[in-house]
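Given as structure tokens, the chain that follows is alone and in the form predicted on its own.
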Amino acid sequence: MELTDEDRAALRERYRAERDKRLRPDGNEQYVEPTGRFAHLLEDPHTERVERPPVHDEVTVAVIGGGFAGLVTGARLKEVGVTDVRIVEGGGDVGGVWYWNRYPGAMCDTAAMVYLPLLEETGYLPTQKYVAAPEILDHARRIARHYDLYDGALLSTKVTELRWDPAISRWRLRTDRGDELRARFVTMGTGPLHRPKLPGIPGLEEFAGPCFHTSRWDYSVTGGGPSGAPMTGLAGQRVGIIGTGATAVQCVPHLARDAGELFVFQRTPSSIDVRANRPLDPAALDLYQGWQQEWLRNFATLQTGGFTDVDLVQDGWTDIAQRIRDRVVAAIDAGEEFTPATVQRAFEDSDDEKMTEIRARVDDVVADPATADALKPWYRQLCKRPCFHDEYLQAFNRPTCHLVDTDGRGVERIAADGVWAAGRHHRIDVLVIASGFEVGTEYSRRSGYETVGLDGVTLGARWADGMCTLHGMHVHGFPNLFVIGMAQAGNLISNFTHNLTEAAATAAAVIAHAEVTGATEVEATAEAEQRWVELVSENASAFLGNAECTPGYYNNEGRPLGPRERRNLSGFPGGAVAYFDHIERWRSSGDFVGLDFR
């Protein structure tokens, strides 16, 4: 549908107005660490550590992390011939977020074609579009079987310091098993999405019955299992859930079906786009060698913008993408040059669009006509985490299933027998944490240690005023480091593991160098580090600042954005593919330019 100047103008009003009203000045600081009561959080609960010797030895890499970033760079580093590695990971086993995200109906909203790594060299094809997270961490699994990963790793072990020691040139690494390992090379793998966040809501600790956060559901209290089977154990109770997020988009239903009666407490409703998800026959697609990462760059150059022949994906991440592009295409065979302003209107208009579209299914699923209002998002799509999904918005169509909608304020605060919210109190048997995970906080907190390079200077006091890298990796004054992931580097957001297989090839590359050459020490030049910096740091996501974006962790919360900010979510001028071409030929041609082999 076509929108006229004076709808656009009202949209803008009400995005700035929804925006305002759920601007805190606390940002961050609004959710705060797992203490006291929810101090397990921040232990596991699905394997039971059993006691054994400290490991006293030196490996050629040491990689921390066993989620898939951990995973891809062990698989990059055995297939370049650099065979000593070791992972070292707090979980119970491998799998990262998928080891311990097992809320009932827990999926990658990221196609799994594209989201599960190294599928062809592991010869596997995933069951749906869009698979379930045990059979996601079944693949993490199956890679590390595939590549030996777990031989000689340190599970259920958590790294308590990283310090590197320039008299032997190597890092020396402690953990909480009294392990003191030495390591050539060390990748961090750490990831974004481990550290469980609690919403700093007054009388959280006074509630009275079980209280749990999604990452670490209690199937002890709900009954049922990862799969989906049914939570006998909430029959007749009265369950609320915090937080409407991907995480609560995801088990909402579960515990509609479930529950005696659900209280989903709102305060920013989330964009809800089709999901239609399917099996996945492979009679029906054309498979040959190479074929993933042709998916790959597939779905990232309609991500950003560029022009294929065919869309293999086919989703709402593709959706919108395209058409943008045809917009600007339009605009160009009407004679108009093509120049960022051009660009700018064609994604309003098709966000403009999109939005519309995503505003109107709501109304067409839910039958209430006040709850499918207080459902409707009003912001730009990629402000929040865009979701997709078939049955969140109907589980309000459930008699037993009732949406507490406070109107942009929160939860006021919580009782033993119960929670108060837009003004009423609400009494609950069952308390259900949505709040996700830390992101924007230190990177030692995240991580859970510090890490020293030369001179004694932590990461966290050289990251101070934000990073500071080349290519998203390395880091001056930390020889011998690499850090896996997507900041300062490609940055595509929507398919977070295509980062990784990148950066560890990058990683892999650089190792089997210095192991070729004999270079004990591989270390970013100051120089090389800071026109990095400077390349990437004016090149932060449009949306961080943008007035019309309602808070979250994707803007900051919401506050102004600093240096600080705008370099922690910088990602590479052109965008993902762009960064994706250009480390592949650094990578390629041997000279590692910027970096100092010695």
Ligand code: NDP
Second form
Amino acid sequence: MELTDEDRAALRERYRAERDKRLRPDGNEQYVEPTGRFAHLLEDPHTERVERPPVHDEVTVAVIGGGFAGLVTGARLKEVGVTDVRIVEGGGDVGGVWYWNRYPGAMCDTAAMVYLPLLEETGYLPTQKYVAAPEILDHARRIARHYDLYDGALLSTKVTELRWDPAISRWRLRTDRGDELRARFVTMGTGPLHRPKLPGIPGLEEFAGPCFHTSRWDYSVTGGGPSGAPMTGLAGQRVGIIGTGATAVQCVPHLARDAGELFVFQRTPSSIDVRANRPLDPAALDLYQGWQQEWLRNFATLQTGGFTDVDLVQDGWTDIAQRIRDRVVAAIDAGEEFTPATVQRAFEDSDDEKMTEIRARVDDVVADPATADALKPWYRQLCKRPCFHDEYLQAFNRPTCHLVDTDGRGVERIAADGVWAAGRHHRIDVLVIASGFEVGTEYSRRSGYETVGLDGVTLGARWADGMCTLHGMHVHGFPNLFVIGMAQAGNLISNFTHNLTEAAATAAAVIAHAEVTGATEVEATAEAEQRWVELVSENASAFLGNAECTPGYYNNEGRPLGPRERRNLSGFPGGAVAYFDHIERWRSSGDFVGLDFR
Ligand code: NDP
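Complement to the form predicted on its own: the form predicted together with this ligand:
Below: every chain and molecule of the assembly, starting with the one above.
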């Protein structure tokens, strides 16, 4: 569908107006930490805490966090012969976000063949193109079993302090169980989305009925279970849900099915593209040795605008990227020069086309025209986490499912018996909060402990003006410490675990090298770290941090990016695939340029 210049100008104007409506002076500060009535949100509802004697010993590698970051790091360490690895994890089992998030309908809409790590190594094939949370949690457990990572693991154990002891060249870890561990090396995979945040809506504490955050779903209230069994506890109940992000999009169809009445309080609609999930037929797949690496590369390449002969995953992520790429090619074929302006134009045209389709889909699916209108997203697709779902929009056709659109203003206040929004009181019996996680706040607040390096400097202080690393992993002044994430590295949003498997391979290679050469300490040099920060700072992600976007956690809630945010959002120039190539060469060269082994 071709848009005229007038259509485009009108779109830009609408996008700007919708964004401006939502800009607020308090930015990230609109959210609050769970305290008081909500303090339990930081606790574990899934596993009973069993008392145990404190542990006082030493390990080669302590792995903080038993989510996919910790699991793939543990796996890669075992593969290179480092056997003395101990996971320390706050939850009662491994799995990270998939341990905590058990809300009905939870699933990952990055294709399982690329999202689930170590499929070949563990001999597992996903059942569907996109798999549900219980299958993902099972896979996390499979990795832990396959690599014996449960051995010695300290589960239901929160790290309270991590301190470098230069006298013995060891990290000292303290935990909330009274453990005092020494570790030669520490890896930290504490994830960007693990600490729930609450909207600072006046009166939230006063709500009299059951109220919980989606990441701590209370099945004792709702009945049912994570596999989608009917939530009989909601029969006849008036249920409210605040938030319409990727989480709400997945649980709303279940709530709409089971609640007496459902009220969905919306500030900004998500973009809902087709998901088209289907069972995977292993027989139809050509799975030669090394297939997953090939699939990962293929997906990352297409998703970041590169060329491949085939599209192995074929989903909404690769679709938009290929539209952009094909437009650039067409422009060049037509004689245009390859310039940033060509790419920008291709990006804008593809996005306009895609978002026009997404809005048209709302009209096709949602019967009531006013509801359909309110569900249309007016921003670029990558301003917020794109959603893919085939039952969310449909849920609003149920007479018992009500959209309460607040035209960008959000819920006004909460009373003991309900929610005030769009100027009206809505009586509510059960309130679900789908307001997301702390992303932009200070590192130690999110990780829940302080890391103290050389000369008593804390990581929080060191990163007060933003992350400073070599490869997103090594921090000068913090020897033998490895951050496992994606920032200042590949920054591949569409497949988070791909960043993790690469980081894990790098950490394992460095630790193995230290072991082989008898080095007791390894640390990024100040110069190497500085060069890297300068390099990646030129490349704050094109859409992360985009001030033209509607506010959200991708762009610091629409507030101007300071140097801190810029650094935290930066990634390797040239993108994820270029970074993965770079780091693969770096770690296999054996030189480890930028690290000081001593
Ligand atoms: P988000 O931060 O994406 O969404 C929070 C929601 O709460 C937004 O809709 C926000 O509105 C809304 N909100 C906040 N304050 C108010 C208020 N006062 N009144 C009304 N609404 C309010 O959190 P999610 O848990 O949905 O998702 C977090 C991330 O988790 C995703 O971005 C994704 O990375 C990941 N995820 C991935 C999934 C997948 O693979 N499919 C599924 C689930 C999560 P507004 O938009 O206006 O700020």
